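Only one chain is given next, in structure tokens, and it is the form predicted alone.
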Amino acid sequence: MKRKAQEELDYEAVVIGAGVGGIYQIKRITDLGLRATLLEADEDLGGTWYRNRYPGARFDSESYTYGYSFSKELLSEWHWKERFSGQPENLRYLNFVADKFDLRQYMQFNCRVASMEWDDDAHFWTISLTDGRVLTTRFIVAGLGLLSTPTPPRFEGMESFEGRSWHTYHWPKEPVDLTGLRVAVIGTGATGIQVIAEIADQVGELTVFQRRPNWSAPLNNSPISEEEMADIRDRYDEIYELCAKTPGGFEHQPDRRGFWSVTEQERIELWDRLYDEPGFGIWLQNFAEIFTEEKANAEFSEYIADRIRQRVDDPAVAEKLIPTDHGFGMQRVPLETNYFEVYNRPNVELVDLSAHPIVRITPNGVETTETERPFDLIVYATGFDAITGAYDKIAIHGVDGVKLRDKWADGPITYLGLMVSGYPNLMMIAGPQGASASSNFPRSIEQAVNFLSELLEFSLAKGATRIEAAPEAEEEWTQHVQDMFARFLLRKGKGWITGYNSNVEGRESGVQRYGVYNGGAPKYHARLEAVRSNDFDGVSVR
């Protein structure tokens, strides 16, 4: 066997995305002394927070829990405005980390790959760019997001519409002037919760589509002034050490008393308050069995109901805005900002598409079974092929030229979310089966970025060519992941979390995908600690 020469390669590592986790994951392996690259396939850095420009995007993380860790410097330097940050500031903060640690010399941008193909006998990738430009490499870590990829509806007729029409992923970068529009949004998953909060006294008349309602609860934003930053930065190492503890990798940790060692009376004090305080501690802080007893859900899901009643005028639609196929936090929460209030505007109307499904999309605007509406604006708030859908677009050929998404075609298969057997070489910052999409998604990207770093060093310590998975390690990992499903009602879920997603061929079904690790974040970092002092146990190095 030879292998290929390392001088021979375009670069030794490159990273794929420019997200949270990428800007960091080039950092870290420049600074290993890697001759290496990023490829980015939109037009900047950003990620997530570069695409999702539309009204209403921000944090649903406290902000300085959001933040990168790993420079105190940094830490010292940048002051957040908001509790929840939006999406203009979050995207200043990306640029300012790149330009503060020079990471741009090393990015690439309009860059999409087209496939990668793995060479087993020399030890390398190869990537195909979509330009036609072919670029070689030993290592690969691929930070594709996890929810990166769109998925607009299957409805006819969509291209026949004279109106303008995007998903919210696709918001336009210059601004939009929605002044006296008829505009109708489709969806009411966390994007379109915020986005219709956002726009509806703005717009002229809003028509908010909905096939299943979502629970949500307040976010309580707000300023943070010099003061009150001042504050958090002396509290930073606190801050985050609390973070480690939690289950969610934030600031809230849960009840402990038990849910049924107190009254139902103390236990309305405790939702009372969690409900008026900012961020997710009204499903983090709560009691424990919530999320895994029947019983206890339902009694804390009819609080919630009644908290919407109370907000909504009209007691026909507030009862159509309250999900009856699963329980509060069997899904991710979206928090919202007045948002069920929105139903009591005039000049807003909410479509069951239960009792009234969309037909097709015609010229003028909208037809359900009931009527045809018509519009000057569609927005298509309709998801996500979340977790895999990323890896999915991209023809990825491991050993012997198995294509990636045919291994993962009845669900992921991975080891610690962060490498795949038959994948030698690529890593994935935030893969399936990690902690990322289950928790507070950054603390958990820094933890998965130090790993691959110290599996870097380690085997380039070692003169290694070639690190994989063991297929063993993978299959009791992928077991472990699937008996986590079963202790928590999130299993019931019919969302992007459980591998639901009506707009993906083949997922209309709801057949679990085991895609997220909901063992906690506490106990997914201690994983990775214990196999990285055991020399990167169930991991090949040679």
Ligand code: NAP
The other form holds:
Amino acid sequence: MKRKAQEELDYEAVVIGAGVGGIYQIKRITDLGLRATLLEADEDLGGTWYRNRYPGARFDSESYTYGYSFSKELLSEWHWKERFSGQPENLRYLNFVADKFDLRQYMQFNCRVASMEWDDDAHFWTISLTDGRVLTTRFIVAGLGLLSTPTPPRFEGMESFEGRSWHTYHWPKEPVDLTGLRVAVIGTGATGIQVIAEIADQVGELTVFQRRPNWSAPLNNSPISEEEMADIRDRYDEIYELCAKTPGGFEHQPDRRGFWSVTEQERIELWDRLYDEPGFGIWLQNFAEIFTEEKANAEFSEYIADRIRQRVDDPAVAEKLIPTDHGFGMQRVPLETNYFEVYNRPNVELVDLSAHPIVRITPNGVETTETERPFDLIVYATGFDAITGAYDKIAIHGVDGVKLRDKWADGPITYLGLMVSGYPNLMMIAGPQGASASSNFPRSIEQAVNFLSELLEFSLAKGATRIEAAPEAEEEWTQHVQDMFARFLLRKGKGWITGYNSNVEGRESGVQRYGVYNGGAPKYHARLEAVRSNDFDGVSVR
Ligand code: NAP
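Can you return the structure of this protein in the form predicted in complex with this ligand rather than the form predicted alone?
Every component of the complex follows; first up is the chain already shown.
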């Protein structure tokens, strides 16, 4: 069979996913003049911000650094109302962007992709949807999301529960009246911590089931006034320039003095100040050594432990809320608003699952090895099959029919987190081993979309119909990702960043998967720039 001509295919390019990445990608692709569509599994756009409607869901990036930077007009027209804005406003923002650039015309909703099959003779993909529809395209850009495959636990009896229950990702669209309800929240990651703090004073009784506590520090949110917003608009160039220079893609810059070159008193002064400042400053404006040196990390962790002790009335409860199996920042740090004070309320109970694990869910509630507690609502804040989960759900058959999920069985392998050898013409916006998961998400997303759009333009100008990461380039990148990981204490964490998930078969052991590029956003972006300026070195274009 010879190459299919463009006009024989339904589309030249298909973008999958209408989240932050897909929205910008469909703009760039259609700006190139390609005949393209965007397929979204949900009934509307927004991705993460469409789905996560649980009470308390909000940014922990400063809103104005989370927004897109690609259009001055966009920046001048949107007013962020809060420094860390909530899900409803975030979703409104994404709708505003899509409407402003008239992008809905390219989007098809309720289109869940079941499988994708590459034809290596004719150079095209066949995409099958779960409803039986089939379409063909030359290129695919996947914007599937890093945290879009929720993983409820696997407790016996979950279906028997006679009250209401859901995973936080599936919090209902219609308002839920929590007044007077006996509510269980299982899980204390970033999601659980947000929900718990938000609903504690709305519910009748709240029981928090915690298996391992997480380090957490105050978000310190506040409204953004008209004047402040005007100032932010004036400084947008400066703000984005700074974000581009910092490892996390935020405004926060690490303290360069050196942990051991200042006195303990000076360290405490810095931490006292950062604890009261907004956002991730407490993590990212800190001394670099807390990311790499056990001793420095232990001293800082003890400081945070003391702050927790000061906020929780009952010393025994406070100790249960302080992690002992990992130091601060070895797992993704959730930011909180009055989270620890929740445990001073008479209607809140903390159940320590490390002492009394859950045995089963009963028709009435939750049974641990200690007792059975009755509930009206059980909220599973139990996380996601992160990074590769959304890819694993689709049967992606590349060259010779090899399934991507088989290739990645022991961990993902990619070139720059953007392409995979053996899967030509398939590109990933926030793929495994990219910088998105370890930085302010949209800052790296924009970089990825810009890179992929330019790669497409470059390839089309050459009349190419097949672009693929070279196996050696992929090997080198995967090795580099592993080497960078080895430098940071983050490798010791047992969380989604290292590939652990007790609710996914084969991931319970916590054996490390290298799904995140940990070398910092500036290094990553410099690498993209180098590849781009070297005619997309490492990508075969023909
Ligand atoms: P997560 O960090 O993976 O936390 C899941 C929680 O559920 C953990 O406490 C875990 O305990 C617990 N858990 C899981 N299975 C359990 C089981 N079978 N029994 C008992 N406990 C169980 O998930 P997440 O909180 O949804 O957060 C995921 C990521 O989403 C975050 O790290 C962050 O990147 C992102 N996020 C961002 C924001 C934001 O502010 N922008 C908000 C929410 C989430 P163990 O620790 O013991 O496994």
